[in-house]
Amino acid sequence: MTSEHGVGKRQRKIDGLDKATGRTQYADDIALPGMLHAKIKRSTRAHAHILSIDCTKALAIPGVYAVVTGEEMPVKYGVIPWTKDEYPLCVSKVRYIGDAVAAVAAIDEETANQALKAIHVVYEDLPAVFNPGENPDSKVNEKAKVDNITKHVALTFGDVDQALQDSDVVVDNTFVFSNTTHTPIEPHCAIGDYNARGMLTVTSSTQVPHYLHRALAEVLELPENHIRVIQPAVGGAFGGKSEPFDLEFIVAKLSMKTGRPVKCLYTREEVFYAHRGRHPMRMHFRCGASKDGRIKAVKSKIDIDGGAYASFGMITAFYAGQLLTGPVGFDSYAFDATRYYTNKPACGPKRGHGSVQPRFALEVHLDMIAEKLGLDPIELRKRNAVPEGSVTVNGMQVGSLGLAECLDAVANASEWYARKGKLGFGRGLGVASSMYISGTNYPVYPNEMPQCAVQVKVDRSGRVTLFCGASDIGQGSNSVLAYIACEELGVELDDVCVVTSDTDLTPVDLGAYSSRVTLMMGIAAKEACREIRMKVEVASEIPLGPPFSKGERQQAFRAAEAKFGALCATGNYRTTPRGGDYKGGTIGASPAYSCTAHIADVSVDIDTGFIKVNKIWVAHDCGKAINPILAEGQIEGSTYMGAAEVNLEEMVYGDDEVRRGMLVGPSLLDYRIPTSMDTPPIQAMIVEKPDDNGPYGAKEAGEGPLHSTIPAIANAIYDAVGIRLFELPFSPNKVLRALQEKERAH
């Protein structure tokens, strides 16, 4: 049974018209009666004890209703249960320039800002740490047991050292990935509303309402059933809103103190301080291969700059190694990854969390190995492809994996074999591939409950309503729910209502992270819709197929309600055990793995060092495209973000005596991202290799297509002018320096 708006059709998003016409309400569009405005006092010191906070003058300002400091919320929080190390407002110590110290609720933002200036904080400076391993005697975060280390992971699979010794070709280089951030259009915003019955409602531009709900209960010491979290439309997130933030606790506490709703909207500068973006990494890789092109060994040592708080850092340390073992496989593998605390804004998950940085290193090394062996880089990757239905060297169970199909698609579209190495000095082609998870196999906190549930209600009028806690952050998950209802129940898109991301109205979903939503929510929705479908077909004695008219469908629904009562059903997604049988073996385990291949066409101006990306071809194996338009949009968006990190994006910190540890230029004027004028043409191609673990065979499409963008461009630069660049971003001065070094070597 299908409708014209079912699975696999090219069609509109259900919220597209409202967004295009400005009807959609985001968090900052919401104004409640009597609402106050909150602002946050932030540290001017990178590392210091707080000796005193004097709020007397601030409270005396007309229009100021309340001030809150860290002593009023002394419970630590953190999205990972084992690494809770953060207070909503600093208690006794600040750990980076921009750390939250106090907050004010006032009649308007201007008054709140005036009150912030009136709060007097006395600090006692402490030695600061700005680089991993630096000044280990100065403890950034008390959660670190030794040397400011958040997490150290060292895992070995096979005799790597012997395999390297036996290799015919070995490449050995150090790679550096800089600090980048998400830059969503919408800043963080939250509204707290504590009513006279003791019920707290927090409306937030979060992408994890469930985890926020849990954290609010813990920190504010309120019963979970006295808290409601609502996620309105979100204006971009990319991982940057995938954990609780200070403002959400602050608006809740200030509302509890004042008895009035309180809103806090970050300035753009505060978004940069809140950050949680891409971790800077220094990565030393050694890779070996036999003369027939078999990858014998990969060994890495990775130092990760995590900033002042743990965030998802424990997972980051694992992901830096665990997610690298496909789609190109190895005979043996070892990685040693250490995530450090430093006195800078905390890093966390940015699109493609954890494996974008090491993927850059590995894929450049694959290109170098291919050159040394005289092999085409595409052929090298095909020879080492992880077989479908196999287990990787580190124990990850792989289902479908369309590496060969993706490589063939980009090779044909770009005319690789006719053009590679033949474009003349200054222009070249480069290829790279990658693999990514379709959801983490296990929730962030251990439990036996479903990771996602969907409730479906069919009204006798023919209206279908789906309730799900999943977070639509622009990727179109609300629309995916509607397409599945159309596919399973034969209804039209306009007959479907989707209710999501409200902890009072919807069953739990763990949020939009790790590309989990389509797979897990899709399975739950399909299960619930099929239960309804079964009842309708039994009652009407006719399959709900295309012959049904809208009126006949309505009669069938009424017959089913007459026979069974109210037409409601629930579907769930439950975790199945996966991963390697060793400590940490489940981190990186996923129900399904997507696969991507990129080819980049790049020009390099040898006089200026300027890199121009002429075009990028990208093929992505998403299993089954629920809506090809949405899948292509995700592929293009991911590729755009990867290309932006190649030669534009970098968070820079002052290194002189006055500005050391200070984020330089925390604004969209200074932090450069590509405009539409800077973005290269991107040709997105969908490869469908259905996976049995996904709904209709679907796998992820939102994060995987980012990873191989960066090394494809790096490899194209080598093809263009014969230089290898190992440190991102590839700024013009780095290009010129590498060209000069090449000239001196000759």
Contents of the next structure:
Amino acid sequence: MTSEHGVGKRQRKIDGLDKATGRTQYADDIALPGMLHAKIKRSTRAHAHILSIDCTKALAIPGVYAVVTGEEMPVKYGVIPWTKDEYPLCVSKVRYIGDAVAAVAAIDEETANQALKAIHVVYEDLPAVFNPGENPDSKVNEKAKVDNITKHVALTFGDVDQALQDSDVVVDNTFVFSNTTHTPIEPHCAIGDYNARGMLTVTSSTQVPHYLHRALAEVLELPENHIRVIQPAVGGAFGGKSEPFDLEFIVAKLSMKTGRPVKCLYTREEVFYAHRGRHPMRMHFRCGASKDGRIKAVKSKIDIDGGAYASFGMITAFYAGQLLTGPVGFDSYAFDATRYYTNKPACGPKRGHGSVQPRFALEVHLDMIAEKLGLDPIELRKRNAVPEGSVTVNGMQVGSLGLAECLDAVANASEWYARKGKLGFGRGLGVASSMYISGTNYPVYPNEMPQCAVQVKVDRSGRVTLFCGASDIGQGSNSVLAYIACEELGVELDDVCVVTSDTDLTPVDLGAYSSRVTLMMGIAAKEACREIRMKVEVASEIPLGPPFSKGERQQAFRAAEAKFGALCATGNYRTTPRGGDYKGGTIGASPAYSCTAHIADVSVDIDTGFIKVNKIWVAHDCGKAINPILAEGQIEGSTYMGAAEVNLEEMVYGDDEVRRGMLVGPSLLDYRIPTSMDTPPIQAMIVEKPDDNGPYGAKEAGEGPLHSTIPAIANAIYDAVGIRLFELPFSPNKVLRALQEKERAH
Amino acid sequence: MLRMQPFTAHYPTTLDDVTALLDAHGASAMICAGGTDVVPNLKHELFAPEHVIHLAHVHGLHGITEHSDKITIGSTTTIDAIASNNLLQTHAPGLCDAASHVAGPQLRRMGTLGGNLCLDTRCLYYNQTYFWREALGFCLKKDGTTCHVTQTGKRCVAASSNDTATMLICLDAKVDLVAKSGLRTLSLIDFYKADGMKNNVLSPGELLLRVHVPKADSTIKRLEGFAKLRHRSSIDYPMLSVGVRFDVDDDLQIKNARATLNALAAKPKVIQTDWLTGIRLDEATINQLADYTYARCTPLTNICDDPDWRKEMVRVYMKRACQNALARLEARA
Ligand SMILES: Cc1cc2nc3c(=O)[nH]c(=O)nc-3n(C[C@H](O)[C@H](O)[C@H](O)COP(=O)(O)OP(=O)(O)OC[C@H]3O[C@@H](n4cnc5c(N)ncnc54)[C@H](O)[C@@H]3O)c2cc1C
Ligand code: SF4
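For comparison with the form predicted alone, would you give the structure of this protein in the form predicted in complex with its partner chain?
Time for the whole complex; same chain goes first.
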């Protein structure tokens, strides 16, 4: 099915050379004539009424062109239509330290900064809420109907309590997942350009141009057809740019006020405040199994710390439960998850949205059950594997699922059976597995239109251009479009031009989130290319595709154009209804599910508590690797990111009197992403179990391979030194204390 | 990106020009060598100099030279050059080791020894943006009135965080300071004072010119050891920086010893070591020294939020520094 030069070939990315040689234009590389620079005044209070904002002094500074405050954009937005709960600039009150209060456009950034200091804001403090459930009388966000709750979800499948009672072993623990964030190396940047004809163009480092387009129209009260959104090359996103942000509205509004283009580039600190990273979760899990190793019941209660705004939080509350029912299945299941508002930067979707946290809990519990039953943890997982082509306990239709293949791949590569439990005190191996969605069947806002469309145009020269709204955020989706054109039309990579993520030029794609792009865009691209191919084959009577000389191909294209007119075609991806037949049963429903297994080899320094990951083996079933190099890159990147969350990365909030609610060290010095020295060797292995719903069988690879990294390391620590750690991150002081406690207990 | 406040930049080429500029502008001037500390500090608005004097183009400030009894290092010699210098590898390997633990590779190539020794003290409440410090309500060291670590309005205990100082103090290094008015030489430990606001004795108009590192007496073996506590294996400032030096005879009898800890408070902490003279350097001695040091150190919340764990690390890292020193013996053999 796969050709030499299209799908399945190990080959370069189409934009790799430009990136490596510094030619790629990111948002901040763009400078328009007469452009002004915007800066945002941010709240120094965690929760307060805004009594007044005085901008007169700022406006008097030479070089300051305009100031904007919340009253000028009093329309709420939010990526989920049911939880629109934030303004571009706060109206009447602030909800966290860093919330946007006012913005300035000036001749340069220095002048804009000077103006920010000249803006005088008077606050009246309100009681702040820093932890879920605390202080329910102080309302963080009016959107909360009850207390400070964004969303409460409780779903039960089968008689869990009875099944727990009937279980031969039951494990019961509370797990804590701390706060981590995406840290894309490119900070958010946007340019607004409102012209004399009343047309607004916003260029932004976003991963959701379409949602931004809609939100700009609503908030700025402009018709959608007067707005163009362009997403240039993006320097990393990981979910941190998957909804509209204050700066995008601010540059637009300031451009409307001044008639000049306006740019805003976040500082690194502002990236931390924009956040939308991993939700902290406190998770109580109770799992039961029978003597023969069958998982009979899983029951969880999860408190989610959401921060000041909803973001995708409504979905997060569902994902915390809904995405857990494979690849290891269970007979009965219940979860009860509540997302709370707090006076901190808003959490949102970070790579593996909502499910990385409970996955950690569940996979550690599986390890504990295996130990209690005297079963090998790999064997336990295999015994409970969700069968391919079946339906999970919560009604998710699973297609292909290579759990056993992934487990075997990592077991063989790591010599699991020869080495597990035999590495001596201080060193150990741990295993874990996971499953993830390849897009969701339901768009963020209900509509009947395709989730993705691709247009293809073939030039007489033999050059092929593909147009698609999809967002390449570094993951390589632009290249995937090109590979599919190569596969279907027999052209070479250099003959393909890809035009993406520009609302004036490209058909809509909903955005780079939920690991949806390769599957959905891939099917649309294939459909469009197939139509062209059919025309060319009919007209030229030669089957397209290699081997096919350049000359012959051009001749064929010309013959087709002569017969049918200009060679253009479109392809679409539409989803069909899927999921469980109950309220919320559609959330977590995906066309296809990927599957991952990790084994980690870990050493623990028992004098200091530092853990060192010696190596990670990871196998991921992505159905079909459209380009194995890109798939491996995603598997490695995910694993790296997961490992970072184990012992280094944490958004720490002050708990002393002076720093209450303050992010301690919003910088890349204090928020420690691993350096190359801290990154273990990662052996990424691709497992291909094609799924009927994916293009060429392909499923996702961008988020799934993060999940089981964390529990694999946690389980390896137990194998190494016999301590179970339930609270992430496993920083050395915590590890050392746990070791000392174990010592004392003996 | 954070921006700097405006200032006038000067690029002198001779030492006389530097001292003249320093003399003319006094406290409103700031020296910039590699800039790896100055630039972030300016972006954080911790200093507001009207004049920034760059040392990069000044002749004669840079280089490592051998004398009969010592090695002299010019102040603008980069940390990377020190880490990889053959002469220093032979005569002061502990210093090379400490230098190789400073920051990350790019910063070591920019950062200089003078800048490292004159590094501003560090604190979680201080090395932050203006916005962050404003939200905090500032602190005594800059723009505020209270120290959040000592919870007083009097004393700043921001941490001296330079890794090379730790080792250079163990080696009894001396520094030459120069001003328009002349030159003075101090032992490095006396260069520092226990005041986090400004932890060295440089007066306005004065410049650190060079560092003298004594060579070991040929009748003994000088064993140098360094160990650093940090979260990541690169980039991170020390949470604790430990240096030791043992002059031993062939039977490992200690003739003379030094032990220094850095990153605890404003001044590098010298541990008394007279009692080690005459004792054999072995595992038991190392443990004794580690316990002795542990009992004398009280880490604060200035640069790490868990002082209890950091205190335990004092013992562990003192041992590791000593073991690294002992390992040099094997390396020699
Ligand atoms: C991310 C990061 C991590 C770091 N990690 C470490 C670390 O682990 N360990 C460590 O020790 N350091 C660390 N540093 C600090 C710094 O990089 C080094 O200390 C470096 O050696 C400083 O040298 P410089 O030439 O860049 O100093 P500069 O920034 O140029 O100057 C530093 C200070 O010294 C003054 N100064 C410079 N030269 C002289 C002179 N000749 N006479 C008088 N005053 C002078 C300046 O006015 C300034 O106050 C780190 C820095 C960063 C940004
Ligand atoms: S020790 Fe105190 S005064 Fe000094 S920087 Fe830290 S908080 Fe400020």
